[in-house]
Amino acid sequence: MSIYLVRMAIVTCEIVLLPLLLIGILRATRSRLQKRKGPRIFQPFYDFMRLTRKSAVVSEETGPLFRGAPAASLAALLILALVTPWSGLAAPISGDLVLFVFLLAAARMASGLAALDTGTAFGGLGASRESALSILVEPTLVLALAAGAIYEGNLTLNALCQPANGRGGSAYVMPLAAAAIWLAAAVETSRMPVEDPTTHLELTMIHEAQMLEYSGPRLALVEYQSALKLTVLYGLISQFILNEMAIKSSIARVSGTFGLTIAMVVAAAVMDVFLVRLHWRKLPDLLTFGLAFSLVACLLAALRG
């Protein structure tokens, strides 16, 4: 029971911590990288501590599934960042790979909703898109965390954490499946080269596009869901990455996973810098490599099974 409380608090302390820090790092390099000074690394937690102090302003055309939205969403997410091992301990709620695309796609599903309640054009636009690219998306993630499964010979998501026998040269199952995992989560965290997080132009905008009539708390709350997505994602593919090392101990995973998804943070604002957004239509093409990379990973751990 003490390792369990433990390891809840551990994991609670960088639910917590981690993900406004990530952002933090992520948008100063990228203000160094545009020769810019820039906010700094802990600009985000003042920021978000700001708009929990503001008032809404809410439209009177909205209902109570806009006001009731981000924390539904936040609640998927934070189940979500505890039954997965993104941080390089087991998770303290043991789920499979069912349950954690479940999860995504119920809080994609709160912010869509939201996005239509509220009568724009530009709400529903990047609504609709986002449930358009979803399509690829969770496929993608059901065959790269299928392939981990079954090459680790169990469903749960912890035996990411866990390699079996401590093996590694996986026949690229694992590096194939965390890339598969890479290209979904730049849909899934609204990074280039699918969208410009710091674009103003609303008709180009996906997840964006759904934030604009966010104010105040709520507005803090859609910040930090977006935060906590991107830390469990990136944290979730370190652990393939470690896995195909065949690093087994918790004190090397959790100091591999922290520099790894930092060294992912930074890879993205560089990407934020130097790539530019795809055409709409190009964007299926882009996430069709993800769905054929995770396919490969599955034909391939099953082979070795």
Second form
Amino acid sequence: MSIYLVRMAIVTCEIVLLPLLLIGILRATRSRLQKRKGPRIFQPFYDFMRLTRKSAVVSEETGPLFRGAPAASLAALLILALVTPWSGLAAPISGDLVLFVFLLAAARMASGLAALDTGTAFGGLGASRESALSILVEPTLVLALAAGAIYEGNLTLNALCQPANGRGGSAYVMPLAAAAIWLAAAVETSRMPVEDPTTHLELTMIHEAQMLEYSGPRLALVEYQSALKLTVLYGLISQFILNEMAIKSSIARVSGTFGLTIAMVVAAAVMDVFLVRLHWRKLPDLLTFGLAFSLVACLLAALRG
Amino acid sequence: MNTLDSLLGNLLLISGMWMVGLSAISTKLTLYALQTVAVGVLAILVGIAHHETALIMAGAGVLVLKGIAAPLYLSYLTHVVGCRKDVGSLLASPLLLLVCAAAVGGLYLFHPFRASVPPGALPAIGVILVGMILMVSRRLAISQIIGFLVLENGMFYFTVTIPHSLPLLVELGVLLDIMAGTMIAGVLTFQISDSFEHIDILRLNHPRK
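Can you give me the structure for the form predicted in complex with its partner chain, which would complement the form predicted on its own we have just seen?
Every component of the complex follows; first up is the chain already shown.
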């Protein structure tokens, strides 16, 4: 029981602190790469505090959907963070891969409905684009997680952080699944080849366009949610990589996950700086790579098991 | 050696599928070169392990001629013809990737060549299939040459996985044929580009006035 409490405490601390810290590292790295001084690493925390103290401006056209959506999607994402073993430790609540994808979709639905509720053109545009992309991303996520599940012989997500077969060298099941989730994460967290996170041009926005109407505490919540999603997905990718390296002890896994997540955040910053945003119509071409890779990963896992 | 075999086979398959989805010629050539160098190195290693001089020499030939010379020649060709991006494929490239995955999946699951092909050589058949898809699907002449070379990589990998399968003479003859084929295809591409101003095969019906 006490071990469970310790685990819960560590996961809670990470849920509270890590997302904003990762965003801070990402922004600082991006600024350094662009030869700018950039904000401090802890700037997102100050921003969060500042936003929670401000009063919110809410359009009179909006209904309760717009006001309640940040809380609803935050709830979905918090449950997601509690059922996924993204910290390297077993998740406090046991869940399976369908629940994972469902919770991501639930959060997306809440933010999409809220964006439609505002009645602005850009909000509707963003919601429509994000839901179209999610159609392309969901099969990739399901299949990649299924490849891991088939390989470990267990459908629960927690099996991903307790490799049953420490064989390592998984004949590309784990690397392929990790690559597929990485591509899906680029869409889910709206990073560079999919969307320019620093853009001020509303027409090219996807996820950002849904956040345009928010201000004050709700904006703080919405920004924290993007950060949380990024943390969970990168942590999940780290589990696949750690399984490939057959690392079993929980201390090594937690520190390994931490290191890998920061490495991935730095890689995301590098991609933000050096890649160009793909044309909206070219995205299916890119995302099918993820689908094909996760299909092959499933196939290889099934053949091995 | 056996695990290394299957690891490399799957890597060849994955890089082949990657090439099917790509449209930038230079990236495709880089991937092809890496793939070929990997096959050549594997052939040399297997040759050393089994004390087969033929395989070592064939591996070295593949490494130098197909892994280094052919990509350099083809990148020179793209440079001269001035075609850096694929104009398109006969099917949309996402569909092509799925066709590849389906073909490889069917191959692995049903294993239609059970009688004649050992399971270790299955990835080689997969690479041949992917090479065929690569060759047939693209509209740009250079991409088709690359597809042909990938197909041949699959063939060579197949001979590597089955020891004592081919004598040196045949191996080197095949290599020579491949090189000659690539050169001729390259010269043809020059000619096509000269007389049609483009190497998109769908435009061959409309010669320059």
